[in-house]
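As a starting point, one isolated chain is supplied in structure tokens, in the form predicted alone.
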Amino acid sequence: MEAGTVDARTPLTAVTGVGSRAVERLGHLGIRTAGDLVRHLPMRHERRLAERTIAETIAATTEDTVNVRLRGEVARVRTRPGPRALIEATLDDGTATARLVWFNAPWMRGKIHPGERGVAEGRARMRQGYLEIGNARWTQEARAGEVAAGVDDLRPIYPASEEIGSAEIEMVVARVLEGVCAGMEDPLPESYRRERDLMPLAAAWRAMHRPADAEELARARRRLAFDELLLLQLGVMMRRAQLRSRTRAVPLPVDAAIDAHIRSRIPFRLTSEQDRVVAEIAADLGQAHAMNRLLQGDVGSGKTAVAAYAMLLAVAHGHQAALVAPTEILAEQHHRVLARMLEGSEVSLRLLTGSTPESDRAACVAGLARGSIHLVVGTHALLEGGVAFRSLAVAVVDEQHRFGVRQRAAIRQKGQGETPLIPHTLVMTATPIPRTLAITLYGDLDLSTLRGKPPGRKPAVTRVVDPGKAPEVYSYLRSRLNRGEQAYVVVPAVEESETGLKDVTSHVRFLSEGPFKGLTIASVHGRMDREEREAQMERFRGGGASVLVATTVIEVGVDVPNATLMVVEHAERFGLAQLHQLRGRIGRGEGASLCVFIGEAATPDATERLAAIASSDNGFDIAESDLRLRGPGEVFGARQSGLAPFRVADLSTDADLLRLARADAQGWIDRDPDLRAAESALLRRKLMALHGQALGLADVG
């Protein structure tokens, strides 16, 4: 098939030129069509060296490494096998001779053989009387002339495999490139485009591939970034749209008398940033469209607090609410703060779990249906379709990061029981996240964040140490725990395992025999059963236990005021909001706290991790440093939201374009809230086959 009948629909097998052994390592990486291999971009450019003879470089080289790029004929190939197989091969220009040589590359053995011309780049350096290039990428000539055949010095490096190698990807997208291009549809007005000076879609993905210059290449980039922003914005904000004006939820408007009420329940005085949240929650829940707001707060800073106002406040009004949390540990925590907070009420409480025994369960389910019981906490459980309630009327969502947009809507569906009114939905994070994220992943969510602590949460001292400080950290626990402290040790396994980390079981033993000889050791781990975690943990609760070695179940949802240690073991094994949420289990009562992370950092991102977590208790800087470190994708990623993922904006760099796109977004669904308007037409077809799903938009007429 010619270059100018290709389109993007176009099966790799039909395009001239490109053979069965290519087509099949592609479709390895999943390219199967020359759209696929086009939206294939590549990860970086670098810039083609000039050719110099391999005389001219071995004059101008010395023992340092230079970037080279030679061209010649192979002289001769020959492998040595053994555990570091190696292949090596002569080059030969006619002025003198160069070694190429790749260590553990078999693949390489049927891509070089003597007597064919090609070119060599790489990284060289003299050796042994000899110009070297390690791990050199070769082309062929007939190919190296045609990739390079009207393109400058910028040269695309595409994500590769054993099997298929960047300069052969290079070669079949310079085959399909012009027709995928030439067939493309530009969803925005060149009125549009003008205005905000972004490049035709067509030339920006030619640009991505083969760029004029590296302003192209830039000009390029913008412009597809600033479509995936677009698009994931238009989403957030048409689901918004929607939610406010096709949803109905009953309206619980706060007076005087209801507001001394519930705060005569909460056991402290609510601080100025508990009173400014409540407010902005209390004005959602008085509307009779439905409250969809996110709220978010450093450890520690008293949203479970805010979240009770929200619940009681529908109770107050005579209808039911529900506290979802992801796990069994977390829900039992909020349970029994709630059951401390309505002692001596007539505000029918219970937990439901996937531990709740069945007969329980089954009385739950049944005064949930009737309306007797008002206030439910609960894990997924909540969510299976046997349970419905009467009227829910307010529902809480904590640790928002480990629910995805489904959840939410699931969670809303349960308040159509004898009325077609959705609950009130407050999402609630311990994970601050950034703003960049916040309003990319939960655009559809109005924002309310709590900052600061309330008072008498101390920071906790934090020291990062390599794990031959270990006797010492341990020696000085035993001091403190001497002195009635209690602590936690955090490992990463529950079991004794060949890959050397430590674990509950043998830690335990080795604590015991060793540095807390004589001391009471509780433990707990995600595979106890509930009431055996449950005996451990309120041993450790009570005081009966100086010591509790854990995994990270005790992440969230375990509150020990006495607990004011904390060593947590192999810390560079963690994401840094992990340890920042450890971190926050100590620091909640009047002692002075200590955290120590024994870590042993073997990459850069492991030593920024620890360094980052050392230098700062605010979860807001933590959460920014997160996203720098290990990108969206993997702090709040498609991955979790169900969202696809960005293949080019980047949320750590991008965060004006992001902006620009927010605030067109909000214009353009405000003016055509469902996108029904024919310049809109192909916009909305590449949001809906990219995000309708995730985002409940399919169902959209």
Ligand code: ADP
Given for the second form:
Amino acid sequence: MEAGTVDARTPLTAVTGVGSRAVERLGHLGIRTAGDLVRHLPMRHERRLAERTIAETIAATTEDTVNVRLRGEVARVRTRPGPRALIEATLDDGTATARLVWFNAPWMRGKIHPGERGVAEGRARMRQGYLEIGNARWTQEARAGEVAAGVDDLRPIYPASEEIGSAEIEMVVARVLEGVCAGMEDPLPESYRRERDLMPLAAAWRAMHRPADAEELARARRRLAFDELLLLQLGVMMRRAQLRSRTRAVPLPVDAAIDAHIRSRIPFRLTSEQDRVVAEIAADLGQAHAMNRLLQGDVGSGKTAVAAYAMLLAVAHGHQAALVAPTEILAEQHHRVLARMLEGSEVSLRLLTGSTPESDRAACVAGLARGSIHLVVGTHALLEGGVAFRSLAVAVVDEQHRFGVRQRAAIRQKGQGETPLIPHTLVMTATPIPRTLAITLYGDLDLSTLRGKPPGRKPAVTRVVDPGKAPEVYSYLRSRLNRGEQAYVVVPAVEESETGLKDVTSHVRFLSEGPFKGLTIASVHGRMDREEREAQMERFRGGGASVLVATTVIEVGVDVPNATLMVVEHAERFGLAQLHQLRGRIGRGEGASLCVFIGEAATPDATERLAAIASSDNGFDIAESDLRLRGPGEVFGARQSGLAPFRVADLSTDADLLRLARADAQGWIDRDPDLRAAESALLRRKLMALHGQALGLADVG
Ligand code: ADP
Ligand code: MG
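Please show me the structure of the same protein in the form predicted in complex with the ligand, now that we have looked at it in the form predicted alone.
The next block holds the full complex; its first chain is the one shown before.
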């Protein structure tokens, strides 16, 4: 088959000049058709190196590695088979010789022969008096011309495997690229492309593989990144439009009497920030379509009271509300806070978690179905199939970063008991999301941000110290504990193990026999049963214990205002967001708080994390650093969101492009909410194929 008759669907087996071994090896990379191969984009492009003679190169090279490109004739090839397989070739260009060495490189077997001429490229250094290139890219002279055709000086470097190298992939790409690109239809109308200065789709794909120059490559990237961003934005906006037009919710209007009544239940006066956010939420709740809102606010910013307002509004209208938390400890705490607010009222409140005894659980499930229970707090146990509501009007998901899109969808379904209504949903997170990400990952949500903290808070003083300083830290803490303050001590492990990490059990023993002798120490961890855990938390909360030794189960939400001290052992093992969350447990009362991270920065990443946590206590700054250190997928559960990942777009650098895509997507959906216009047909098909399922888009085309 000639290049001209290849299209995206052509299997590689049907492409002339591609051997069955290459087909098999590409298959292991998930590449089966010509289209798959074209979508296998280079990771980067390398500038072709100027050639120098081997003698010149030797003169310029030391023991440090340098990039080289050498042309010559293969004088000798020696192979050593077996588990430590080795192929060694000597390259001679008449001025001197160089040694080419491949370790464990089965794809090189039979690829280099004595007497043939070619070009070796790679990283070289002087070793035992020889110029040596390890795992060189070898191109026979006969083929070197073929590969270079049409390319100025940028060479694609492909994600390769043990079996097939980048140069070989490049050669196969050369056989299919034209055919695949020629058959591409551009989903963006030409006039639109012109206006936005976007190059045609086929040209962009061609240039991604074989750019004429760096500028063309940049333009190609921009086009493909734009398409990815546009498709996702169209998807989330289409979903939002569909949720609005096709889902009905109970409107929950607020009047002065209801507002005053709800506020009388909240034990403090809301801050102006809380008032602002409550107003945004109340405006949504008054509508007959479901609210779908993300509330972000740093740890300790006071999100719970805002959630309570929304839930009590549902109850005031005779409907039900649910609050879902990611851990039992947090669910228990929310339950206690709400129970205190509702003391002496008619509102019936229950807690439902994995630890709820079967008989209580059955009673709770029945009460929710009947409507005799108005408010429920729980963990994912609430999302299970058996739980149904008579009339769920408000669902709150706390600490959203622990949940994926799917759980959000699960709670939304819970409203569909007797009435075909779906609940208003409020998701809350203390991991502030940089705006670029928020509108990408949660683009179907409206966003509220709670800034600042309730009055009277002093930020915690943070120190990072190495383990040698631990005795001093504990003895200083002791002096403050003697004055009636309380401390959290966080360790990474539950029980003693071979890892040598500090664990709850031994650390309690160590502290009670050593630095904290005579003080009362409570402890909690994830493997404790509920009663024991509640008893321990209660001892600490009530002041019966001055120290709480814990694993990271206390990371989210635990609120004990009198606790002013925290020590985190092995701090280098925790993620940045996690350290910030942990520190958020203190600095909640009036007293001056101190947080000490004991850690040994063994890696550059750990060093950066500890430096970042020490230098800022602002959740937004921390989130930006986290994004930089870990990348967006890791940070915000993009992976578990089920959305197709970007191949080209990069949120940390494409913010401008994202803004453009978002504005255009908005305009598009406003004009044509289901993309039914003829000129949108192709775009719509692509959108459905890529995101239709993950976003639950109804295909009404
Ligand atoms: P988060 O946003 O981390 O969930 P919380 O809702 O737990 O924060 O609030 C943190 C602390 O601040 C709690 O002890 C809460 O009672 C208190 N708080 C919240 N709002 C106010 C307010 N307006 N005035 C006084 N204290 C408040
Ligand atoms: Mg909270």
